[in-house]
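Only one chain is shown below, in structure tokens, and it's the form predicted on its own.
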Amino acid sequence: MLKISIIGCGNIGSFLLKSVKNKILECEVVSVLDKDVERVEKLRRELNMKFNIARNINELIKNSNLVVEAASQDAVREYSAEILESGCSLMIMSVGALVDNEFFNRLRDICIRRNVKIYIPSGAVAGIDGLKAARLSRINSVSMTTRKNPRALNLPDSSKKIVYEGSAGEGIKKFPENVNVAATVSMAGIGIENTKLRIISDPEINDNVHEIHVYWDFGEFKIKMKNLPSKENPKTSFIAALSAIAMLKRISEPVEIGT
């Protein structure tokens, strides 16, 4: 059985336990790690489950094959490199720290050294899966329009407008917590400083729209996701954390489906 811990105790982190309470998801959940210690402890008792809470990185990697990454782009920055050190695989939800080229290739190269994977769930967008095959020919363009309410964005309430537009690599800087998913398609398809990004503030929405158009030597595609932002959390989709979910499932299964 598939032995995880995980790192953030937010709406992915919480959820994931959950499936895992739930038998959504066989495997074992060994430690959680978060800041916020008391928030654990009361979710732990809410869900009656046995899980070690870590105090540090050392005690989160003691005894699991993979360690699930849900609480931010500092904490991919802290802890990714002892993580792969030390063994254990590593999924990635806030993938916007990996648009640092130099960062990247230092977590690859102990990838390798280690013989350990880095996992990046789809998260809020579908289509990843072709991105990747239509990148073994030649891909022309791929641009992505992403539209939030302000809230989400952190602005204030405004008329609708567009409030970025050009490289994703540049656009994830200015907005870190809200486009994770522009750096997954980036990285599938043609680097982020190739891919389009355009970031809309609509005070007239409550969902996460994105909107993905690849042309490629073969043809084109589109993609639109409209999805119902989480209870918990309006810059997260829902369905980043059910990605997750799916992504451990093909891990630990015998019988994969898709590219």
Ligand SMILES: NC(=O)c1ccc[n+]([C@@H]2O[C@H](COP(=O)([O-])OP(=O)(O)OC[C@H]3O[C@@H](n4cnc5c(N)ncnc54)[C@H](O)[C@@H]3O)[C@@H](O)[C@H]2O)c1
The other form holds:
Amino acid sequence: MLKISIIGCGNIGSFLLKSVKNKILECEVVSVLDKDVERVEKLRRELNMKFNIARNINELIKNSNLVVEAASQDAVREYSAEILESGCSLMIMSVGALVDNEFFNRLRDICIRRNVKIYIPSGAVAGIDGLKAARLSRINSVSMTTRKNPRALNLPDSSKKIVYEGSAGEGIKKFPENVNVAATVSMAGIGIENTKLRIISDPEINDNVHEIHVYWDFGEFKIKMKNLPSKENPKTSFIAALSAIAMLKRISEPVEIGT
Ligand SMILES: NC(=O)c1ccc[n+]([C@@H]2O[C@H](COP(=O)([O-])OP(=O)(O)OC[C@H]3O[C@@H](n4cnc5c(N)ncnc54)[C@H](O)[C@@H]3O)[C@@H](O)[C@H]2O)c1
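Next, report the structure of the form predicted in complex with this ligand; the form predicted on its own has already been given.
Below is the entire complex, every chain and molecule, led by the chain shown above.
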């Protein structure tokens, strides 16, 4: 059975724990690390689970095959190299941290040397399978539009407006907690410099909407996701947590469906 440890028990991490508790996901949770220790303790009591509460990264990785990061880009920068060096694979939700090429290549080299893997779930978007296939031919353009309520973007409530338009790379720096999806789309497709991103703040919507338009040598495709935000964190779409669970199932189950 897959033995996982989790960094971050906020919205995504706590949903993962609940899914293990309710046997939606068949795996063992060994340890959980969160800078808010009281939050982990409270969750462990409420769920009546037996995982360890790790105080540092060494305690977290002990006896685990895979660590799930569901915390922040800082956590990815701080812990990833050590986790991979220890021989544990790593699932990353805060994908924006990987757009730093030097950092990404360093982690990739560790994966090759230590025979471990980094897993990046599709998160709040669909269509990653199409991008991965199309890039084997030639992708001419990828443009992405994200619409969110100003509350989810940490912006003052005002009229509907474009708050960012440019490369995905710059957009991820400006809105690090909101456009992890742009990082995932860029990595699966044509990179952060060539992927175009527009972010719209719209006080009249409550959904998180992502539209992706891809032109490639043998056609085009459009994907529109209209996601309801999680109750606990309006920045995070509920489907992102489900996507992490779907990927863990894919790793642990005998049959894989989809590219
Ligand atoms: N890939 C995607 O499509 C996608 C979608 C939604 C969210 N995300 C990202 O996933 C991450 C988790 O999202 P969430 O909604 O669960 O967030 P959240 O704010 O609800 O929870 C994050 C938890 O991590 C803890 N934490 C943060 N930094 C830490 C650190 N350095 N060390 C230890 N603990 C730390 C916090 O105390 C908190 O309990 C965020 O970075 C978010 O941007 C990715």
